[in-house]
Every structure is written in structure tokens, then in C-alpha cells.
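A lone chain, given as C-alpha cells: the form predicted on its own.
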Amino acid sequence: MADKNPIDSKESYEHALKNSQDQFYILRLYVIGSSPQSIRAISNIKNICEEHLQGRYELNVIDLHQQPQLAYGEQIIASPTLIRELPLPLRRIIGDMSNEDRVLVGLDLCPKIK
């Protein structure tokens, strides 16, 4: 009898998809003061992340106008632009993330069926 492929088993994959359900975010939102730009991706990733990660993550968002060394430290080349600094590996996601696809493909999520 051969082994059966872990890959394959209807178990393996429930197991793998119960884990990225459970994995804790930390998200890293870079903007340029109160722009309309800044305000909308603050406003979007907040109503992706309740909708997707409801619990299970920490949002931080840091004005470059006010701490202006962290772009070069982050090596930040445009604003906004989102890091997912967990799970790793780290992911960033540059725009006001305004495409909901979009920022659910960078952060790794399936977005919902509808």
C-alpha cells in the first residue's frame, strides 16, 4: 500500500488552511501626513483588515512627515506603502490600497466568496 501524498489528504490541507487563519499579523502603514492619499489608505487597510483579520492583527501607522529617518531605515520609496511585517516573509504593498484584490494577494489572504 502506498504512502499516501500529505500534499493531497483532505487533512493536510484543512490543517494548513486552520494555521493561516490563526497567524497574527503585524502591519506597518507608512504615509506623508493627512493627505488625501494618506487618509484613504489609513481608512482602506483599516476596513480590509476588520473584515479579514478581525483579532488577529496589529496595525501601526507612522507619518514619515513627523518621523522622516524611519523612510530611509524601512528604505521606503513611496507613500503610503504597507509592510507585513508578520507572517514572514515580509511583504509590501505600495498605494492608498484602494484594490481590496490587490492588498489580499500581498498580505497573503483568499479574499471572501461573493
The other form holds:
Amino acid sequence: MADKNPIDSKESYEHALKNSQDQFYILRLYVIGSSPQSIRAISNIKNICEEHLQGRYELNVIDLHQQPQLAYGEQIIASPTLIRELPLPLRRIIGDMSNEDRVLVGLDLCPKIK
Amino acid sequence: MANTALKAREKLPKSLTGIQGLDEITEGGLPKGRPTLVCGSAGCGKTLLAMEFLVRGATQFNEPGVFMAFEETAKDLTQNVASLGFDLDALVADKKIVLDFVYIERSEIEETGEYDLEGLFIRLGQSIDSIGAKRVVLDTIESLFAGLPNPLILRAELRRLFRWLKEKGVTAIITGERGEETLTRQGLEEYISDCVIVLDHRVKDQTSSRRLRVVKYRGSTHGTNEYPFLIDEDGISIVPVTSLGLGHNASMDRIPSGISRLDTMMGGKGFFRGSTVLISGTAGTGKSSICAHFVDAACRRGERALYFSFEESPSQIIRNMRSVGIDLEQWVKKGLLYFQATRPAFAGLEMQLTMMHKATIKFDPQVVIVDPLNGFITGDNIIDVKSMLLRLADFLKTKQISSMFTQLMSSNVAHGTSEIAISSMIDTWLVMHDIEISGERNRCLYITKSRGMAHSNQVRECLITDHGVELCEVYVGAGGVLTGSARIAQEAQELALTLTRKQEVERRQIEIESRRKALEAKVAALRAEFGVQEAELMKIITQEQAQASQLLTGRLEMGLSRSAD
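Give me the form predicted together with its partner chain now, not the form predicted on its own.
Next comes the full complex, and the chain you just saw is listed first.
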């Protein structure tokens, strides 16, 4: 029993990893206007998604200037904010997405081993 | 230079808070269109002060407000302030107030680079515009530091936020938790420096008191002291007590004490209206009974009386006073009398004072009783007690309220100095003490001082009867000053003596009367004897005359018969 556990956990980990590669991602990026930060964030997240989630993600970019009422519902304080709606749990990733490793951690994607 | 500064100060627009006392301390409210920092440790009432500022603004000054909460949800906030009589739901429905709870969960957030707080700005802007808000509260913005990474960005953003608020022209309150060495944990006072208010909650001698201090108010003068404040069912009330001066008017109106003999001792008219009366005395000398008389008399005149009791519960006082024939319950029922009974240890001195102020303003009485003062003294706070009482007395005087304080003295020695040393602020000082002589204790009362009126210098014996307190003269005679049964015995003795003397006189009167009668009888007897003798004499005289005439007749007859020639 005791020596069986590590094997079990390894199996489940690999299973999860395999699953995670099949996960579909729904992401929403809230930006405000066309500030340099917003533009940077949009291009950064697009690159990351294309690289890691090709074909299994949906990214919506929302400008809060156009829809300010969304700031309430989504509890947006900082901008840019990326909300990972799926897979659960909900995660918020703030900033201009320039730190790719952190974005990947936030998305629960393993950072690429260089 | 000074003139221009003065003009600028006059021009500084202010926004009334509507919070009792705060507008007086800040001389007109918070700086209009600028942010104000309210800081203090946990549980000192920051959120409440901010909320009351908004609610008063919305209800009294027609200035809608936005409350942005970082710690409590809108539901929690509504519940929390409902106990203070604020109906937030209704105000929100009326579009007077917007409650916005900002949810930040650090574990959900991953920082990936530069960010700004534009989302918060948009949110706040949206809320402000939706109801045309003039007031904004951010409670507590420092939570952002716990929820968001990168303090450097946050600081820059907060600086921008406060500038933005100023541009928006809203009067804002930003609350902050007290830091170790700074006013707030994150040093917010660096950014918000127009007006800084510090709240404090401290415990001394096991009683807590809240205090408020305006640390800084740019472009305005303000009260600089620490002011105690109270949070109760009506919200916050601050008493700017230390700013009171000696400017009250002195009334010439006199009000009776309820004990006619006591009034007689004070020139027959009683106390001055608005004066401060101190009754000091040893235990059980009837101080409270005199208070009850005073209250009863006031209520009979249709005046309102407020009774602060620090030893007995209202029902206990009513019961006890009924035993001396004073029915206070009727006045309570008519709404003329109100008891406020608390233990002195219930709150700190400042708090007690604030509560008394508040109750006085609310009830608007003409007569106030504080019974007794002693409970306030705990340990070595006599100076504090004195200053508190001074403030209370001044406050009551400015309101033209007659007040009566009682004070328990531990011995009969205190002549000229009362134990709390407040005699200098007292207008009329009655001293009651007991005289223990020949196995019994009797109460005495005298007037130590009474400003502005002629008053008796006599010691009166104070009798507590089933129809109230009665004063009577003590026996002053050859045997010294006698009271109680000694006085009664002496009086009886005197009475007996008088009676004996009276009886003696009567006896003598009777005696002389009988003597007179005896004499008169003798006189009558003598007169009768004399009458008899007189009658006999008359008889003899008559006989004599008869004999003489008979003799004459006989002689004539004899002459006829002899036929003398």
C-alpha cells in the first residue's frame, strides 16, 4: 500500500497532464483603451496562446471604455486583466503579459523547459 | 501677507459632515472636493465615520455618495450600519448611495508585468456618474496592497487616484489602518495631506474610550485637541467640550427646592435657575431624597428633569422615594422625568460626559441631577474627574439648566473642600452630616455657600418622614446643640416644666379665688349681724318713741281725769 502510492500518484499526474493538453481554454482580456500597455498585453497573450494552446482556446478582448459596466460584474480593478474562465478554477492574470513564465503559471500551463 | 492668508482661509470651501460635533471641530466640515484621510487602529470606528458622512450627506445635504468597500461586502455593510439606524437599502434604491464591494483575492491573481488601476477608476467613475455623487468613501484602500502585487505600481496608481478624485471634485474619505510608526500602514498620509483625522480607541483603567483628533487641516484652523466620541444608536457624536468658555448668562429667576424650609433658608425663594447645586454628605444623610424633592418640584411646575443615576436603578429610586412620600413614577409616565442609570465603570469619563451631553441635548431638561459624583473616581483620576465635572457644569450653565450633584463624603471633616475639590465651581453648596450623640444618629443640614443670595447660617435638623424631607430647628440651649430624641427629650422636659408652672399658677388662682369667696362670705355674715343689730336698735327706738308718746297720752288723760284747771 505504502509503496504503491508513488506509482499511483505518478500515473494520475501523467493522466492529468495528458488531460490538460486536451483542455479547452476560454480567456477574456480586459483592457482599457489603446494604451501601450493594452496593445502589449494583447499581442503578448496572442503569441502565448498560439504557441501553447493552438486550436483549443477562445480569447475575447474587451475594452472597458466601451463597456464600463463590466468592471462591476467581473470585479476588474487592475488593467490589463486576463480572466481564465475555463478551465476552472477562475484565475486572474494582471499586467501586460510580458512575463511569459508567469502567464503560463497563471494559465496552469507548464512553462517550456529551455 | 497675513490678510491674503486670511482671505484664502475664509474661501476654503467645506463640506458639512452632519456628524454631531465634527463640524464644530473642523469649523464647517471636511475640505470640499478634496480627499480626507481617516486613520486609526482596528475597531475605532473609521468605517462608521465614513458611512455616516455619506448617509448624512445623502439625507441632509442632498449630496449622493459612493461607498467603495474593499473589506466588507455590501450586504455586510448594510447589516452593520442598520443597527445605527441607517437604512442603506432604501438609500441605494433611491439612488442616493452606491455600495460597491471590490473583491480581491490574492490567490486568484497572477501578476505578469506592468499594470495600472484603470479598472478601478472606471468603476468608480461609473458609480459617481450614475448618481451624480458628491461624496466618495474608499474603505480601506490599503487592502489593495495585500491583494495586488508590486507596491511600487500601486503607490503610483494611488497617487493618481487621489489626484483624479480631486479633479472629479468629490469630497472623499479614505480610511487607513494605523501603522507602526506612521499614521497609516502604507503611508497614505504622504498622498492625502489636505485633511487628516486620527481615531483612537484606548483603554485606561479597564474602561475604553474613543477619541478623535484632527491632525492636520490644510488651509483651515481647527480644534486640535483630542475629542472623545461616542458610537451609539444615533451614529457618532463628538463633544467639543474643551472649547467651552465662561460666557453664560446669569439668571435672576429663582426656583424652589421642593422643601419649603430649605427655600426659607435661602431667602425664601430657592436656588437660582441655571445654578449648580452640590449636596455633599456622609452616607445615608438624605442626599438623594433632596434631589427627589427638587425633581418633584420641577415636574410639578411642568418642567422636564433628567436624572443621571450612577448607583441605583430607576425602579429602585422610584421605590425608595415612594417610601418618603414622593411619587416620581407619575412624572416618568408623563414624560417629564427621565432616568439614565449606568454604572460609572460602564465607560470612561469622557464617554460618560459625552453620554450626558447627548442625553441632555436630546431630552432638553430644565433640571439635571447627577447622583452621585463619587463613582467616577477610580484611583488617581481626581484631576480628570474635576475637569470633566467642570465641563459638565459649564455646559449645563450655558444651557440655563439647573443642576444638582450629590457627593458622598467619607467623614464629617470636609469643611471648605469637597473631596473632588469642585467647590469652586459650585453655586450653592449644601452640606449634610450626621451627629452621633447619646446612642443615636441624626442628620443635619446647613448651607456652606450660596452665591448671590442671602442665606441662613443656621444648622437645621433634617428629618426624613413619610411625607418627605422636613427641616426643623435644632435645640440650642444651655445644654448645647441637641438633635433627635435628645432634642425631643429636651423639648418634652421644657414642656413639662412649662406645664408645671402653668398648673402652679392655676392652683394659686384657684386658691385666691376661694379666699376671695371666703372673705366675701365673712363680709356677708358681718353685714347680716350688723343688719340684725341695726334692726334691734330700730325696734328699741320705735318702742322708746311709742313709750314716750304713751306716757304723754297717759299724762294728758290723767290731767283730764283729774280735771285740773
